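Coming up is one lone chain in structure tokens, specifically the form predicted alone.
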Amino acid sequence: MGLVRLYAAVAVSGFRRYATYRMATAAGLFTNTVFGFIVAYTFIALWNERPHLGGYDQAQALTFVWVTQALLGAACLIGGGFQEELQERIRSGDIAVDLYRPADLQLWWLANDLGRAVFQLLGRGVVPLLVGALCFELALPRDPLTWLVFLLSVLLGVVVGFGLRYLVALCAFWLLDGSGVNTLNGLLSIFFSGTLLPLAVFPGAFGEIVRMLPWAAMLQVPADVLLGRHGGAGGVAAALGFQTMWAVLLLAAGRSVQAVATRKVVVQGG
């Protein structure tokens, strides 16, 4: 129970930390909303030319747009999060202090990131989705259970995103500068998560492959859960299982890399 309280306190601290950046939150909220309008009208033009592209009708496509804007901050789809701070602590040698704490390093940063994600979802996610619902005809569900399952899917997507970014952050044990891998991860997240276009519109074998990658679990799966595209309880369970699989694999990979790094690598700075 003591460790549970510790990680809960870390999560609350992460929430409060990001809540202090009010101007940054307001700027992000404004940007998400404006960008949502730009993408929404682009999708309207595209779906007028290609109705039911990717199996979505226009209302579903517009819903996908505004769900994307709601999750951008929480899922760190266009940057942000803890990885740069952790990379700097590795580079400076301050990571040694973290490793001596009576807490697991990975769980500490996961709790911190979950607190951040909750704030970003509330502070930058709710309003854009409401604005989109007021200004466009969206295919939002009325069943409260669907919303609860959607939130569970969002949580799993955030954990998958954390797992990827934790691996990226650990690259700093071997690299002097993590900016390159951060940029690469950002580009992969934008393209393969469905941020630009729903992954269902990608054709053939390429589309099948990208929908099996971990980035799909961050946005594509939660959006499709909300839209009811997984075909009943069995399909939803399979979608959540897909996210859970990637979350477990990535967290396990992060723990393995961390173990190798802390055994074999001399931390930059001392």
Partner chain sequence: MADAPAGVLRRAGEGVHAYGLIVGMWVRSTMAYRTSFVMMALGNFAATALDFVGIAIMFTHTDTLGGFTLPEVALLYGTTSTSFGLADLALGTMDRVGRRVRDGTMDTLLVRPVPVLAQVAADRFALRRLGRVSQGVLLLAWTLYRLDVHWTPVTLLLLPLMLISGAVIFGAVFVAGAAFQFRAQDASEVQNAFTYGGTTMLQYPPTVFATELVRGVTFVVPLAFVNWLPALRILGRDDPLGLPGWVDFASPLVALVCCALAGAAWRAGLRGYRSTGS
Given for the second form:
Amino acid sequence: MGLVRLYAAVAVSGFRRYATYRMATAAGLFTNTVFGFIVAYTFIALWNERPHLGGYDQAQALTFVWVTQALLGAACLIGGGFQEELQERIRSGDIAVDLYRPADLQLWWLANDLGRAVFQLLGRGVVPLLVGALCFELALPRDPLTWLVFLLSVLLGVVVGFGLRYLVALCAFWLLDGSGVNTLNGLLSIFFSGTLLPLAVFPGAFGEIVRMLPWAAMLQVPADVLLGRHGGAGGVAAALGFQTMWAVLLLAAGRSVQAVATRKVVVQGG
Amino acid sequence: MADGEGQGTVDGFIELDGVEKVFDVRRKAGFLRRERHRVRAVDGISFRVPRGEMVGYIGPNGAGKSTTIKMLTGILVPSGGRLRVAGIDPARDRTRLARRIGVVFGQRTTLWWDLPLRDSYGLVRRMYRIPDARYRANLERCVELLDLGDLLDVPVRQLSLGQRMRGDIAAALLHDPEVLYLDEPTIGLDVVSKAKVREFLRDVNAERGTTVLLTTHDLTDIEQLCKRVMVIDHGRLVYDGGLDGLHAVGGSERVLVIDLERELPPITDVPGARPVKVEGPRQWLAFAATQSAAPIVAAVAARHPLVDLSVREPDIEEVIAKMYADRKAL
Amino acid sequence: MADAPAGVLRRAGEGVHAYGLIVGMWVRSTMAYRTSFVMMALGNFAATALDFVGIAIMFTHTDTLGGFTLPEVALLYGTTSTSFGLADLALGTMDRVGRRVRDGTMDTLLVRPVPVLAQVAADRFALRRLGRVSQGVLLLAWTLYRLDVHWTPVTLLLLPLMLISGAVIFGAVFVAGAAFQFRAQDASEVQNAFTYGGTTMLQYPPTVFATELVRGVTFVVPLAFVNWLPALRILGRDDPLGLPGWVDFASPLVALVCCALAGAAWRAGLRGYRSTGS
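Having displayed the form predicted alone, please output the structure of the form predicted together with its partner chain.
So here's everything in the complex, that chain up top.
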């Protein structure tokens, strides 16, 4: 019970911390919205040529665009998040202090990151989706249950993203400078999450593979859940199961890497 | 030569006449409402510093110290009053003045983190276009006096705080500035580094006649370096004069520490002195800082079995704290 | 009175000199972490290349986008990427103005005898941004090889003129964005809408976008002069707004006006900072 309260407090502090940057949030909103417009028009052009590309109609494709902009901050699709801060703690040796805390390192950062994501979903997600819905014809569901499942799917997507970024952050135990890995992580995330172009549009076997990678869980799956593309309760359950599988796998990988890293710190004394 | 450069040196190298700085501050007053109000950070300050003087500029946080320094260096434009440094109006001729002043911001290094110290100096040389011979002579001198010889080829990130501060001070002096502003130059340094920095500043001031204006929280800096102190509070100059005078104004006391042969009740029979503390055979007697210690020592020795004694100078920190308190009471 | 032409030139010269000095220091600093530099440069290259992969994937599903073929779109992509890459290389780290104001290090720049703009422009200069430029140049070379257009001396001259003017226009946007940060220190992301957003938009044909949007980037934030208008002339196509033909050659002039406006914005920003110190 006490532990739950502890992690809840950590999450709240993560939320609050981002909530203080009002100007930055407003600036981010503005930029997200501008990008939404630009990408929306290119998608209109593409779907004019190929009306049912990737199984989306134009309204669905446009919905994908604005959902992408809405999730950009929360799911850290094009960068952002805690990893540089954690890397800095590892490099400076402060991590030794963290490891002796009663809280688990991974859960502590996960709670913190979820707090951040909730803020960014509210602060940077709602407005772009509203603007998009006002200026374009979107295929948003009327059924509140679909929205609830969508939010659950977003949450799972954020956890998967966290799992990836946590692994990236832990690289700092072995690498002197994490900026190279961070860049690589950002690239993979932009391309394989569907931020650039829906994964449904990726051609052939390449597309098949891409849709099974963990990055697909961050944006493509939540967007498809919202668009009702998984057809029926069984399809939705399978989609959420796919996300859960990656979340569990990545968190477990993070734990084992953390264990190895911890041994390294203990042996070397920081 | 209405505003000539030569003229300034007669009256004062640094001249301030009724200088003011007013900020419009917006404060949160509710969820979205912001209240505007004006803050007089510097509220009509006047002083003159002749060439070659070393002056301490002290005051509590938010008193207006940094704002004054920022106006003197041309970073901030005054809201009112007249200000000249070496005959130059800093706000109007900031870049021209920059060649003639050196600035050290205590907690913000201007050195290049990943490069050897020497490279940072090379940049200064080229940025200020310092002639080769003069650069080499100045560098040599700084290296010798600040003990930088072994550090020149070390990346700055590997230097200790004290080493870095010494490096920063050297960087500020390579172009032979006529005036040096130091903002908290000894903050966070260890005792040895502090001593080294102070010795160097004394030396620069004495030999090159560099005018030095120093803000600090460490009053030992002032005691050891400056004959003149200016105290600022709430944007106004509340004291300008010698250290001794500061004691008189602040009504400070010196303390006579006496060791007796044995434990005795507090000594109350010495006129002009009162006991402030007793610890076994050791007693502390306070007396006015302006009074001579000799008659009090004589009186104690005549009436009590004295083993050893020492006089402790008043702590100017206390003096200033007292001054602030007095002003608030008024 | 203070800004006599000779004085302006001298200050500009000093600025360029200081910019070069500081850039040299950052390049040497970068080389302290050589492996990391190589990875970052490759990453920069790959990140921009992925953008084009996205477009290429679009073209696996269609032959034309907004009526433009892949090589035609690639010309737009290559020109804006090169121009933006050059501006980003030279001035892309200017968005640290807000941070410098917040942490007080802006003051250390103001006590040096060289223009603050030059110091801020060179701040954290990142050579890895060559990755973007080289990607743009490579793609441009491929396009010029593949593109079936009739080159005349005029259009041949127009190409380099377009690249340089485009870089200058984007550079002006960077400077204006930095100036805005004196006012709003946390708003560095706003300029991304115009820089990254702008170059993304210019990668696609203007026919793709709503007319109001095209008007906006022609008359309000004149990004259309970076590549759209001159490139349409090279491709022998009409612009969607039906502007007179000489407009296609107006990019250098527009670039100059942008510089003047950005310079004014910067001076206003700096003046504001020096009177409020916030």
